[in-house]
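The data below hold one chain only, encoded as C-alpha cells and taken in the form predicted on its own.
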Amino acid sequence: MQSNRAKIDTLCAEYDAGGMDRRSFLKKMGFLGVAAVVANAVSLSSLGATLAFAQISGAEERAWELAKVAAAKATKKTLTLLIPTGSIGNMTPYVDKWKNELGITLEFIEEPDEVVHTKGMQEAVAKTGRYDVMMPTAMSYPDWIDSGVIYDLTEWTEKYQPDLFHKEWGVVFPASHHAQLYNGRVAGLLNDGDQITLLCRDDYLKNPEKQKAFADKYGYPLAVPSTWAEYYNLAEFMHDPANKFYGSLEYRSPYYVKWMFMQRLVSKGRLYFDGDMNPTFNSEEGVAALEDMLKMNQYLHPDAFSFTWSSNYNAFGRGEGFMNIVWPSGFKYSKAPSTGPATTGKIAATVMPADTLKDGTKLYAGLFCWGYGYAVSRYSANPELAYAYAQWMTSPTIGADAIPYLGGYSDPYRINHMLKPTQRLIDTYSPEYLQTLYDNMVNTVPDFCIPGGFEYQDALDKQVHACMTGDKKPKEALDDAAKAFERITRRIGKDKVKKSWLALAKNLAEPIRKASGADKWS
C-alpha cells in the first residue's frame, strides 16, 4: 500500500502537471491529513507544489514533529508568547491548528514595542516562567543571552534544521547573520524583514508636464532617485506646501530620527565604530550626514518632527507627500486601498539612494533596522515546544503564508519570499517591490546588535534629535554622542563589545566592508 507521504508526492506531481484544479487538490490533501493552511500555501507557491511540499517536509515537518512530541508530554498545555502590540495579526490564523491538532492553547501577551526589551530584562531577574516564546528585535539578543533569559538556539537548529542559510529559501544574507546570530551562535529566528526602502509617487513621475519641467531645471530625466543628491532635487521640485503636498515624509521625531542619520552615515562609507570600538560617526562624514538632513528639513511634511510609523503611513496614504522612507509595512499600507486611498496603484519604490565616495564610486548601503524574531525563554516550562513554534512559524512556506495577513509586523525575510513569492505575497507587495526588497537587503547594515545596543541607540537618537531641533550644532551633537558611547563601552567592557562588533562587521556586504575599512579589521 502506498504511504501517505508517497500519495502526497503523487498528488503534488499531478497538480503541478495540470491534472486537477486547485479545489480538488486542496480537498485530496485534506483527506491525506495535510493541514488546510499548509495545503493552501503549497497550492499557491511559485516553486510548484512538489518542491514547496518538499520544503514543508523539511523545516516545517521537522518542527511539527517536534511540536507533537513536546505537546504530548507537556504538563502545561498553554504556550505563552510575549509580543509587541500590533504584531498579532500574523499569528492568530494558526491558533486553531495548534489547539485542534496539538491540544496547545496559544496565549498572546501584548506589550508596546518600546518596552519588550525591558520586559525580557525584567524576566531575567524575576524568572517567573510567564513567557515561553518572546518576540524581541534583533538588538535584544546580546543582552538577553548574556543575562541568561533566553536559550542559545544553536544546538536545536543543528538538530532540527530550520534552513536559515539555505541558498534557495534561507533568510537573505546578511540579515541571516546579523539579525539572528550573536557571536556566531543562533539567538533567535527572524520573522520580520525590517529594512527601509524609498517610496515615490509614480503618478507624479509619469506626468509629462512635470517630466519636462524637471529635465529643464536639473538636466536629467525625472525618475526615482539613485543618489541622495537626486533625492534632494526631487524633494525640492515636488514640494508644494500651498497644496499641502510635501517633498518627503522622512522622520525627524524622537526614537525614529537616528535611523535617518544611520542610513545616511553608512551610505557615506562610515560605520558606527572602527575596529577598536572608537566611535566614528563624529567624523566629517557624520557631520555631512547631519547637514544633509538639516538641508532637507525645509521640504519635509510639517509633522515630520512628531511622526510615529502609523501617522507617517497614514499621511502618505492620504496623498500628503511625494516620497517616503519606510519599512516594507509602509509599502503594504500604501498599496492597500483601505489604508492608502491616494496611493494605491501609484507607488514606485527603489533601494535606498547611494552616496558618492571620495574616489567617485557610488556606495549603496541599506539599513536593516529593528527586525523582530522569536526567542525561547530559559524559564519556559516547555522550551522544546516553544522552539518548535518558532521554527514552524518562520519556516519557508508557513512564513510566506503568515506575512500577508493584515494587522501584523511581519514582512518578507527569506529568499523564496522575494524571489519565488506566492500569489498572496505578490498581491500584497507586487513583484517589483519584492525584487526591490531583495536588492536592498543584500546591502544592509544592522542596528546596534551588540551588548548595550539600546543604550547606544538611545544616546545617538537624543543627540541627532537635538541637532534637528537646532539645540546643538552637528559636530557638537555627534561629539556628545561619541562621549556617551565611550562611557557605555567602558561600563560594559570593551573586549566584550568589540568581539560582538567584529562579528557583525565580518558579515557585511563587501562594498561596505571595503569602503569603511572593515575588510582590514581583525
Second form
Amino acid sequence: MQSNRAKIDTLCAEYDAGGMDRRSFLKKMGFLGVAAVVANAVSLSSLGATLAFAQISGAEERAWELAKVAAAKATKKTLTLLIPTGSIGNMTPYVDKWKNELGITLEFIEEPDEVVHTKGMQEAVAKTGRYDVMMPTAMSYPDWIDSGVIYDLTEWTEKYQPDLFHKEWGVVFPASHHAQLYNGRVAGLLNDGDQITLLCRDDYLKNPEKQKAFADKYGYPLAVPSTWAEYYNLAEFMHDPANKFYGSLEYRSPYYVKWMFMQRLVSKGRLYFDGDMNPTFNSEEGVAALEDMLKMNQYLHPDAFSFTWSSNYNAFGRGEGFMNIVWPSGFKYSKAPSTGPATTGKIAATVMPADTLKDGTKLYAGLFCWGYGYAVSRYSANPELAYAYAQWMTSPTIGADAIPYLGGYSDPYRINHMLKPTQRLIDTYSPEYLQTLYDNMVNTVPDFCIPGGFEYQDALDKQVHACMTGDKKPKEALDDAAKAFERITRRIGKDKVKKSWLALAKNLAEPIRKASGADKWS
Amino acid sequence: MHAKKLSPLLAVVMGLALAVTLFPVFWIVMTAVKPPIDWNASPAIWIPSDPTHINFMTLFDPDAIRAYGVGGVSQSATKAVWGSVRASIIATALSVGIGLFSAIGITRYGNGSKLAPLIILSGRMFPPAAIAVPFVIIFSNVGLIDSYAGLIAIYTAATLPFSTWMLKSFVEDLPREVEEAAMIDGRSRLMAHLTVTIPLIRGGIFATTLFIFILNWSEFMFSLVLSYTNISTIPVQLARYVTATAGTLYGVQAALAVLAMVPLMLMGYLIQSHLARGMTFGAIKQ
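Starting from the form predicted on its own above, please write out the structure of the form predicted together with the partner chain.
Below is the entire complex, every chain and molecule, led by the chain shown above.
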C-alpha cells in the first residue's frame, strides 16, 4: 500500500506538472485501484496546475473527438504524413494510440528537409492524394496555398478551436501569426518553435580570473552579451585559437549564412522590404550588418564556413567555442551529456543581442527562422481526420508531451511550453532557457513567409556568402541581391507579394514596427 | 617489345594521381568504420583507433547505432538496396538491348535519317529537374508513379541516348564486310548481326553496360521525385540519414556508400578484360 501511495503521489505530481493528459491520469489511477470517482475529483480539483491542465486540454479533446468521428467514417484507414527526415521522433510515440484507439495507421514518408517544399509543389500538379498531412516550414504556406495543394484551415480552426491565440497557452505572438497565417487565414498549425538564441559557456563567465581580466580590459563586468558590441568584445576576449577554443561559432556556410545576416539586419531596425516592396537591406544598416559579420570572422571557429547545423552543434558540444548562435535544438544538444560532453551543465543562454539605433535606443529583435508546421493536403482522402491529427499533435498538452522526445526537431512554441512547462520540458531545456525562449520569441521577425519566399532567401544567401568569402564588397553584394529581389517580385506580381508582406509586417512586435517604420505602412 | 622503365618524375606524378583519386575512397571506407564520436572530429581522425561495424549493421538494423547512444534512424536500407539492384539491372539491360539494335539500325540502315542519332541524343539535353515534374503528372495518370515499372521506364529513357551513341561508335568501327561475308555464307541479316556483329563488339557492349549501370545506380533526381513509399533507391536513402539527435549520420552514409561501390567494383573486375578492349575498340581506324 505504501508503494501504491507513492505511485499515486507521483502520478498526481506529474499530472499537476502537466506531464500527462486527463485521460491517461484517470486510466493510471484506475490501474492503481483508486476509484474513478476519486480520481476524477482529484483531476478536477481546484488545486493549482491540476485545474489549469484540465482546462488546457480542451484543444486536445476536441481534436480527439473529431478524430474519432472522422476515423469511423474513413474508408482509407491510413493517414500518410510527409515529414522532413530527422523529425519522426516527436511523432512515433503516438502511433500505437492512433492504431489501437482509432484504427488509423500513421504512415510516415520522410524526405530530406530541403525537398519537402518541392514535394509539396509537385503534389500541386500531380494531385496523387498520396499525402494527408504535410509538414513544411512556414515559408511554404504562401506558395502551397496559392497553388491549391493545401487547405485553408480557418474554418476548421473556428469550429474546433485549437487555441492558437489563447493568452495563456496559445502559440507565442508574433510567431502565432507569421508562422501559421497567410494573408490572415490559417494555413498550418505550428509544431516547432524555431528561433535562434545565443549560447555562452557559463563556466568561463564564472571564472574569477577571466572576470577580472575582462572588467579591466573593457570596463564592464563579464556576462552574457546584451548588445552586438558586447558580443564582439566577448568573442575577442575569449578567442584562444592556440588552444582550439574560439570566440564564437555562428555560421558562414552557404544556406545558413543568410540567417546570420537577417538577424543582424533586424537588430538594426531594418526589415527586408519597405512598405512598397522595395528591398531595404542594401541600405546603410545592411552594409553595417555585413561589415559586423566580416569583422567577426577573425574570432569564429575555423569550420564556420562549412558548418551545417549538426557539425556546428557537435563542435560546440566538444567545447570548441565560447558562444554560439543556434536553434533551440542546439541548446538541447549542448545540454545532453551524450551530444554535448564538454558543455553539459555549463551553458548560459540569452536572447539575441540588441543593437543601438540612431536615436540611442536599444532594439531587441529575434529571428524566427524555419519552424515546421502541419498542413492538410487538398487531395487527402480524409482531410478532416488529417486536420484532427494536426490539431491534436499541436494542442497545448500533446505538444508539451511531444517536444521533449529525442529524435525530433520540435521545440517549444506555445506559451504554456515556456511559461508553465511540464517537468519533462524543464528536464530537457531548463527553466532559464525556456524563459529565454519566450523572451526572445516575442520579438521575432519572420523568415520570408511570402510568395516566392525560398527564392528570395536563396538570392540573399548567395550574395551574403559571396561577401563573406571576399568575392564581393558588402554594398555590391547587397545591391546584387536587391536586383534579384526586384526580379522575383516582378515575376510573382508586386501586388500579391505586397499584400502578404504587409500582413506579416502588421503582426510584428511594436518596437520593431516602430523602428522599421512598418507602423506607418498602410 | 621491352617495357620502358618508369622515370622517377613520372612515378611521382602517377603516385600523386593515384593518391588523389583514391583519397575519397579511402575516406569513405575509414568513415564507414568510425564510431560516431570520430565522424566529425576536429582535427580529423584519419584512421579510427577503435573501428566498428555498427555503421554497416545500422543499414539493416536501424537500432544498432543505439549502442553508441545515437537514435532516430527510422528506416532500414534493405528496401533501398534491393530497389537499386532491381531498377538498375533491368533498366541497364533494356537500355543496352534497345540501344544496341538502335545503333545497328542507325549505322547499317540509316539512309536518309541522319538526324535520327541527334534526335535521340536530344533526350539528354534537358536537365532531369526540368522533366521530372511532367513525368510525375504523366506517371500519376497512368498508375506508374511510385512503382519500379515507372522508375525503370524513366531510367531506360534517360540512358538510352548514351547507350545508342556509345554502341553506334563501336558498330561503325566494325567493317561492314564481315557481316556481308556472313550473309554470303547464307545467314539472314538478323542472324549476321546476332552471330557476327554482336560478338565482335562485345568489348564495347560490356563497356557501355558498365557505364549505363553506373548512371542508373547513382541516379538521384528521378528516384526522389517519383517515389513515395513503394520504391526506394540507395542515393535517396543516403539523403535520409539525418537525425535530430546526431545530425547527419556520416558513418552510416559512408557504410551505405561502401556497399554501393561493391557491385560496381565487382562488375568492373569481372569484365575488365572486355573493358580494356571496349574502351580501345576502334582506336586504330581501318
